[in-house]
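Heads up, the chain below is alone and in the form predicted alone; it's given as structure tokens.
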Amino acid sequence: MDTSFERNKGIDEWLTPPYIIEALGSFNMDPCSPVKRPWDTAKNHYTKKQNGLLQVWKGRVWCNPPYGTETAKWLEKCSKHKNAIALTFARTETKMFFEQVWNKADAVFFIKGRLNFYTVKGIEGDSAGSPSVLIAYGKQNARILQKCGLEGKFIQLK
């Protein structure tokens, strides 16, 4: 979920393209799921109503967090959980990226081109306002990113 998608003001929930989830395999939990969604991203979902940051995370986690000032909190929880893949904008120069990605993640995968996120009605939106990156927390998730088959560049960090 992305609550500040730059090019489409007025819509505050954006979904990961389904082919990204398919390429990464099954997840046990999505703590950032919209209340209404056209497809599942994991076996279990937390929405804004349950506040996934406050919940206990179990198993392999998919995290497309709210973008903006809240993103760092979600990535910190991913790093502490140690079994997650997160999707964010590739803002590699930011304090958040240095604190929560460069120094804590096992690997990153920079997606070639700009993603088209989807609305909660399953409609594809315009190109994202920035490039995107998948962030692996945990060695197994790093291996999955390395072999995912998506177009882009894999970088092992640990």
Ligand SMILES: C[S@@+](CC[C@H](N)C(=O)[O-])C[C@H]1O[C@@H](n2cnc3c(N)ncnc32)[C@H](O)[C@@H]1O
Second form
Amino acid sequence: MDTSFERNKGIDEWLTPPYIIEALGSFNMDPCSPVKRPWDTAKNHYTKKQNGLLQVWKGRVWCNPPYGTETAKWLEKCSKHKNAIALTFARTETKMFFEQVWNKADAVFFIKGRLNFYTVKGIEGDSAGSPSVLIAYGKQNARILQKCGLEGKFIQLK
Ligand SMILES: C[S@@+](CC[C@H](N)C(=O)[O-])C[C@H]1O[C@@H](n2cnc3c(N)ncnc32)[C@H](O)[C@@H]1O
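Having seen the form predicted alone, could you now give me the structure of the form predicted together with the named molecule?
What follows is the entire complex, opening with the chain shown before.
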């Protein structure tokens, strides 16, 4: 097991495998990015230093938000922005999932298998403890999820 990934656990630095973002086209903004990132995930990035939640989001947004109780606020901002794809754990029964995903998103894409997230040093970690889901806010993003070519199951919600 990679120990640098273990050290990252619990502090939100679970970076998206690059092939996922590449399958979804280019993004204008990642509002929740590491302070020192191993690669770009969008044309523009906000980190904890600027607090991406308080910033104005412009254009197409990629959002793999901080996990746990923080996630709802980020998904709520994605739904208000109406132009985002988010990635989070597929905890489909939770109040948060009902409020921010089932009731607001345009589409979801359940990823087959478990993702291996990366550390801020760009090192691949072990398989995640839960399944992941991509969430489209906005019709164009729903179409992109439908045609993304990743292994998984697409469901249109609106
Ligand atoms: C799950 S990681 C995803 C990182 C990156 N977006 C990606 O897709 O690989 C969540 C990121 O949010 C950052 N973060 C936490 N709170 C934040 C805040 N208030 N504003 C901006 N970024 C924040 C963390 O430092 C971490 O890098």
